[in-house]
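Given next, in structure tokens, is a single chain: the form predicted on its own.
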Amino acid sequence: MLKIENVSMDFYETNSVVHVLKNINLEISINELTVIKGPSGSGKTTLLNIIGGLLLPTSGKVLIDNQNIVEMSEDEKAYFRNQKLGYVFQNFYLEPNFTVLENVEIPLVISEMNKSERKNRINLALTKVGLLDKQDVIVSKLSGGEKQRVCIARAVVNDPKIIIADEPTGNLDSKNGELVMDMLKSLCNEDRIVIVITHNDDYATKYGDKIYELKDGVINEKK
């Protein structure tokens, strides 16, 4: 269980105070694809920072099995992020000269696996994704569609509670954006927290168990 309470972000401009989210409150299930909406400039993706312990709020809690990590040291925030987060992005931010592996395995480089096991977990992440036989191959030779596979076999390979999705499809066409949605709701089914950020409509409708909006700050539940 992942719960929000109270929590509020402001940001401080001159003579001014921007109050990007308000007293936000919000639980998150296991084996429930949960979608975040909203318009641009809503605060979806500070609230993700936050959730993911990249930034800190101005007031209230995120506690993942009863621990908030709002009170983390940043050392004990990276570990949780390595450890316990995988995150999927627009832009995928793949390192483009590095094979499929070799990105693949960079979350197990940082938390100092050996060889052996960081190729049994690399195996079966491409394998989840459907890239076993690409491992090989340089990213930047890879479609848009591989490429957002790829990070989803990077966010999965550390076998992460929780998967943060932020506008996964953005950068996709309609048929690999369904692939991709497909991927992210069938790991719900292995005890995991899925967070989407996405603007489509139609994928929140069909793929979405749980659906919020984000608007003024303000979250509320439409489905």
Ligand SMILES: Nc1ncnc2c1ncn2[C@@H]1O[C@H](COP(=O)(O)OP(=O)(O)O)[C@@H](O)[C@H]1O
Given for the second form:
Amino acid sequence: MLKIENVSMDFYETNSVVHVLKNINLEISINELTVIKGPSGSGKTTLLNIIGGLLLPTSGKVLIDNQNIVEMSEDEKAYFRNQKLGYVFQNFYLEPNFTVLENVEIPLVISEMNKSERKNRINLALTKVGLLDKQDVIVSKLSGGEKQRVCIARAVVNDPKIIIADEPTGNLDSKNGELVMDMLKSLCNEDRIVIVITHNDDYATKYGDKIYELKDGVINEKK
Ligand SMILES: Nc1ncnc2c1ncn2[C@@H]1O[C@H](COP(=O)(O)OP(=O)(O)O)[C@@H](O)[C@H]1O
Ligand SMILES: [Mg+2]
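We have the form predicted on its own; now please give the form predicted together with the ligand.
After this comes the whole thing, all chains and molecules, with the earlier chain placed first.
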């Protein structure tokens, strides 16, 4: 269970304060694909970065299995991000000159896993996203849909409990968008917490077990 308790985020500009998140409370369970939608600039990425331990909130707690990630040291956070969290981005953030396999291997190298175990994990992750036969292809040669599937494989390769995806279908056509949403849904059904930000109402309705809207700093349940 992931619990967000009284999370607020203020950004300070030269002569003003922007209250981007105002006392957000949210509980997210495994096996329930959670969709967060909301207008551009409403704080969706900010909230996801707080959940991912990339950004410290102004106040509040983020509890994962009763551990508050806001209070973790930098080392604890790095361990948490590597072992417990997979992050999927709209713009992929892959290493363009590495092969598919080398990209997916990065989190395993960070966790100092031995070579044969790395091989097993990579095979499993690439099988899940249907890219085993492309493992030796340089990423810059792939289509957008394939790149996003590499991101998903990289996000899941350490078998994390939580997967967060920030507009993962934003740069994809509808066929590839559906494929990516199908994969996120299957990962969710493997006892994971999966949170997806999307602008696409059709995907939200079709795939979301829970749908929330973030607007004017507050979050409301839509389904
Ligand atoms: N590091 C920052 N410093 C100042 N303002 C920021 C920062 N990050 C985001 N913001 C502001 O916070 C608001 C929410 O941004 P964001 O979370 O990216 O929204 P969304 O993902 O919903 O489009 C925006 O007004 C944005 O300009
Ligand atoms: Mg955003």
